[in-house]
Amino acid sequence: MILDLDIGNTLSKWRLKDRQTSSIRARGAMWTRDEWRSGSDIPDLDIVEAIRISNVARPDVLEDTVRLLSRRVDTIHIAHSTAEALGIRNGYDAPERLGVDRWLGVLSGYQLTGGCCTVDCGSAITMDAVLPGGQHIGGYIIPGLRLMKESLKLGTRKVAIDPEQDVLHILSPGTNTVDAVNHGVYMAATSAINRLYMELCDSHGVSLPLLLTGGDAELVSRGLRVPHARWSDMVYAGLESLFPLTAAEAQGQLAGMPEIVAPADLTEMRRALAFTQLL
């Protein structure tokens, strides 16, 4: 088995992948500071042959985790943001400072589409773009839905936006404080993604496929006005691209690859941008 590990500042997500069939056998999550001892929330390390790690927590968290895991597993691959990989040139001034989860998303997105805009809807919402030909041009970071609500300090942090709520209701004015906060936060996030995506495409003269991942991707997806696809395993797929360990991965078959959605027409996006500039 292969253990893929996505370490965040608060939560670490994992999945077990069968090395022979490339099928996903189990998934789970644990608090980042918990030690790796087999239990209900942690996979059995006795069946793991190799580990692939993405880490955005502090370096000491990664060091502690690797030290614990290396006692049980010999092969551990750790992803890092680099100046170039898999045909993509990192657009950051200091490439190593690009969050590795963003880098992995760009790598997997590019393998799928050959140029794309990736959006990770987590605690922060990150956007990155890579042009056809492999030039990563950087991106944006804005507060995520929960972070925006917490910043208002209105006691609404435990009141979540209902994922079953009709999107038109979410975008309507709130008639109480909780709804006003929830609807305002949702509008801020989705409007920013819509606008920034169109600005990116307009400024570079290319209509890029848009890919969403992260815990709030399903909810955010409903408020977007441009064609897009959701790819829950996009960061894991970046690990697969960097460190292929199965026959399917070596052939470019990444886990959970979505159907490619044709992007919005560039002319239509430019008309929409021109209209907003009149307001």
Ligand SMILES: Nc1ncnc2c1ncn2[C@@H]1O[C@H](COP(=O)(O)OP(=O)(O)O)[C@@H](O)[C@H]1O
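Beyond the form predicted alone, can we have the form predicted in complex with the named molecule?
This part shows the chain on its own.
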């Protein structure tokens, strides 16, 4: 069994993948600040032969995790952002500074689409673009939904946006503090993504497929006006492509690959952008 770990600033996600069949056997998550201890939602290490890790939490979180796991498992691969990988050139001035979860998302997105825009809606919302030909051009970082709410200190941080709510309702003016904050934060996130995505396509003259991942991807997806696909295993897929361990992975079959959704027409996007600039 392979243990894949995606350690974010809020949640540490894990999954167990069968080395023979390439199927996912178990999944779980724990708060990143919590310690690994029995009784919590952690995988059974006795059946793990190899581990692959993506970490964007503090370095000591990674050190503690590796120390604990290396007592039980010999093979541990840790992903790092590099200047180049799998035909993609990292657009950061200091490539190693690009969050490795963003880099892994870009690697998977490019393999699926040959050029795309990736959005990871977690503690932060990050956006990256990689052009056909493999040049990553950098991206954007904004606070995630939860962080935006926390920053207001209005006591609304624990009140989640109801994922069942009709999206038109979430975009309407709030008539109490909780709704005003939730709706405002949601509008800030979704309109930034809509706008930045169209600006990126416009300035590079290419209509890029848009891919979404992260804990808030489903919610954010409903507020986007542009065609896009969700890929919840996108960071894991980057680990699979950097460190292929199964026959399917070696052939480029990445877990949970979505259907490619045809992007919006570039002329239409330019028309929409021109309209926002007229106002």
